[in-house]
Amino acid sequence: MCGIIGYVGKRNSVPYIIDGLKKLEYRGYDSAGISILQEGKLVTVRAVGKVAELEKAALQLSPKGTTGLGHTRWATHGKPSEENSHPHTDCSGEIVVVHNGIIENYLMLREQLISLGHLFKSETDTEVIAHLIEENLKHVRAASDEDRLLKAVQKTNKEISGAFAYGVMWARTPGLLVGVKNQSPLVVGVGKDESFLASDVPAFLQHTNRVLFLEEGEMALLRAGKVTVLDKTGTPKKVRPVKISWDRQTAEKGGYAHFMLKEIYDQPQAIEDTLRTARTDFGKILGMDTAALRALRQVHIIACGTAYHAGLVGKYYLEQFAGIPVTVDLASEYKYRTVPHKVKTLAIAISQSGETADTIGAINKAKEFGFHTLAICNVLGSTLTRVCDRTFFTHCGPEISVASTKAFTSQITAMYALAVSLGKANGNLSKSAFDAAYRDLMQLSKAMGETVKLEYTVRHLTRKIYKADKFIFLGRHVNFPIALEGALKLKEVSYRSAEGFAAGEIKHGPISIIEKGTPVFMLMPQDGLFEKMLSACQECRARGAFVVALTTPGAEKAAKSVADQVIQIPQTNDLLQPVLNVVPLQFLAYWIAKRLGCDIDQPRNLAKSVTVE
């Protein structure tokens, strides 16, 4: 997830672009850049770090021009550096591109373009777009340079694959910007004698509230005060701008009241983007051939907080699919306990930020023992990704709220992909079993899209229970870690007392804390342990608990007989069900915190990354 801003009008574009990038910094902040068309030539300024660093560099060079593009980056291909910062240019230096998303076939295209004599200056997938347009301009014919650029971009769109949105500027077509949308966000702002291209409305909202939301496969041709939108076939279509009534802060959150809520709703796309990487052969990601993968004898998973809960789910996956013994450790404990030095061990560190001090210290210990190391991380270039041998990136984009939501479900998705890939490599999974597991994985984003529709149901429920002084969450097997996560999320943002337990343990002590009206949340999809969960419901309800059953289609009738309220969650396979089951618990934490007037995105005493022990 990156931020794009473009301006074409009658004024100097630089202040508009710098200001727009500041508004988009929540989408990415490891580097930034601008390109301005100044007296027929492109002037590009780029800087590593936040937009403030770019602003300093731009002030020194002081470019001026009425057409420009800017970008703030969240790295997905290539480390954060000036060379990898956008905008990217072609060989001639006359074409610049800014891009949000992933070009899945960029390696193949890069090799083809190199064979044709193109010289690449970065490690990014984005640069491929600039060189492809340059190459295609050589082969298209049109009456004007503007038509040539349009045809070259259309040809390029047919050659690249993935989820992407990008903006293009050509020195030979002053006063024109071209925008392309395919699965990644791109909007157009229509002002008086000026037009804006951006990843999100906040980038230009203070200048115009008239917005065109581009549909999949559409292109936009932006000129000063005039915008032409072309549909998938290249045919101009009639469009009418929508007037936005949001204030700036609300717009930055996509219209949501808080980043946490926005990020819960981001999860279908976050899973989809993570799975684009999951399609890559895991042997290559790990840097291990099939023989080495088959030789693995154990796996250590190391993490903290929410990431630790993702690791607990991953243990079930790896043992089920790959048949490999797995231990899951809190990083703060792993560093100081005695770890047997077994050879052929893979240590997996899970962290959203890649900067958690305890996790980095623990993985350094694993490296000292000679273990293979893998990071599952959301931030390219972070310390953890540099320490580990290899990294599987969860392409969530920045997670602004302290309470992790979309990073958590993407981490579980990554663990599932790793487990089925290892199972295939070491022969523990048959081809048919692998195909079935992988097929379910590819349908997960769609199921998540249905699950986030449960917000209203959960919001209504919280009216009855938000004043309770304690909450209990129960689950079994893969849903036990989700009970832990549900309790943690509620504690983090609402400051309520909450505990998660394995449901089979409730009668071994925890049942003593249940009183009349205590909310108890039962994670009980219709799986092999459903009958056991029905018994746990009866045990809790007999002590006066207010029981909420989270179940799947077909089990509602049985659940209603033992629960005060039933929430029906879309169904996937039993092992992937936790990814969906956690969503109502995220909404629960959010709405209880909101009703209690808590600071949801920045809870007291907490930080996004814990960079000290």
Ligand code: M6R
Second form
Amino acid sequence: MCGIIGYVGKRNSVPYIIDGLKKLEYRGYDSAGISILQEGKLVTVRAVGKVAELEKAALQLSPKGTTGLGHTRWATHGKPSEENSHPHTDCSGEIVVVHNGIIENYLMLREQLISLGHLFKSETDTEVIAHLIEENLKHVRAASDEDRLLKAVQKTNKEISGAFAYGVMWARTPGLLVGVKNQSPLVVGVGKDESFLASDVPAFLQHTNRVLFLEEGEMALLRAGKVTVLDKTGTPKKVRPVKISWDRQTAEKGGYAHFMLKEIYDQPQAIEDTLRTARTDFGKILGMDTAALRALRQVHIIACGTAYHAGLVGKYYLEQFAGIPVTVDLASEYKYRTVPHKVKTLAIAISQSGETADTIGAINKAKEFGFHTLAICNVLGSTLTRVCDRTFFTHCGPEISVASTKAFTSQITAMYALAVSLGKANGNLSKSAFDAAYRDLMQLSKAMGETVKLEYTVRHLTRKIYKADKFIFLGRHVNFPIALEGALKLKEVSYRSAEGFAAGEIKHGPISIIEKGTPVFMLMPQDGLFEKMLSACQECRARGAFVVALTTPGAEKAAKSVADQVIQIPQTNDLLQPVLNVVPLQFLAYWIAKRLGCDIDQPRNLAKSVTVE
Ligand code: M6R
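Moving from the form predicted alone, what structure would you give for the form predicted together with this ligand?
Now the complete complex, all chains and molecules, led by this one.
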């Protein structure tokens, strides 16, 4: 869960690397470092804290060189400190390595290397890679230093185990960077007279949009403007760069104070983009013929965090439209429970990044059972999309803020599209029901455009409540997951205590935590459960809660009679309503965090993609 960037070209690599690291900060931000090859010597600068700290330190030393590597860290092995920051070196100081992932057998390797006389300077697993390459270089024979390095890295790859992506630079091979990908993200950018190695595309997107996605076990040799990809067996492979349509603006804040706010406002477009797949490629999404679809007996949904909440909403859709029983599991739980697997099952993994280790682990288990697997994912070329049989790309553009917003609403939208198409294909949904469901879906982006106008109302409300020490969110049916998501969002960015419950459950225990003035958010659109939500409002208000009712047109008057404040959300059909209902809660989290002075895009202790178990 770190960010890697490498540059090799004709210009000074330092500004490219520092800038790339800033774009990768969402992957980890407890320390950062760079190594530059300057006149045959490696110059390394490292600093604890964000990339801005590294930038200050680098300015003082002002290294210059056309080949370099950089890293932003999210600690796994060893505390955040300068010694543990990457890049890490071998004993000679001639080899540097930046790494993302975990080397599982590093303790054993470390002991072996120490017994061979290697001196370790950090507590990290990464450092063993540098020393192993150094050790292997002593034993490999080749005509040139470049070939020797290649062979030593290949030997190293056979000796280390785990999920990793890393970049290597050797002082004796100027103008060459080596990248290795094995179950952690690594992409290559091919520019004119320059090449880039990175954990994610935005790191170099402003310099080139020509991208090579490496497969698992592959290596890349990067030179100025020229890249050679070697497959698992070490054989050079012909690959064409993919042109990425995201432009620099898309990957940046677009004038908003934070990525989170920008991404909330991106949602009308994001839904539009997600549905483009549904419009053009509906029947092909699953890659199953009608007979196979009709034979499906159950669906397992697997995801983490916000994506899990999208999965919870998806369960209602699949059961309603396709009539298939659905289970929804946290990926970290699915992997370790007994899963009955005798019947025809579709396993759906939902993930924005496609790099979440828990989700990948769980879907691999589903694959072992022979389940058909589908990813609902946002990131092209990510690990999950390679593991699954098929992918429904949400195409909602890069999500940089650690707190997920547009990916969530796109995931729900994708689940709805999938469920109605499945219902149509397996005969559970009549043509007229399908048409109605589809029509509402195609109106969703417009309704979202109206919903984001609620920012001002929510912002104003937060002035009254932002100092509260706990917040409660209640909903029922499809809005129950939205209560969970509202609470998660608030916790993540504002560090306040927040809990989401099924509204019918509060009387079974949680109501005891309500005190005078506790803000309680009621998700109560005018649907079949509206009356029950009115009762829940009264129960909370009777205990002194400050009740905010989130409702839809027509229900305002009734809501006003039981709430301290009413927020009116545009209306869609009952099942799609959660996509809109979550928006004021996203603004709520944003504005409370902003008023409290929190680090909104990079909340403490978190990272955007959790690539370790
Ligand atoms: O990339 P993924 O969707 O697989 O990530 C899953 C969770 O880590 C993620 O949703 C996390 O909960 C977010 N920070 C929520 O805002």
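So that the term is clear: the rigid core is the largest set of C-alpha atoms that superpose within 1.5 Å between two forms. No experiment lies behind these values; they were computed from the predicted model shown. Numbering follows the first chain given and starts at 1.
The two forms, fitted on the rigid core, differ between these two forms by less than 2 Å at the CA of residue 552. Relative to the superposed core, residue 424 shifts its CA atom by less than 2 Å between these two forms. A displacement of 2 angstroms or greater separates the C-alpha positions of residue 92 between these two forms, with the rigid core held in common. For residue 174, the Cα shift between these two forms is 35.7 Å when the rigid core is held fixed in the overlay.
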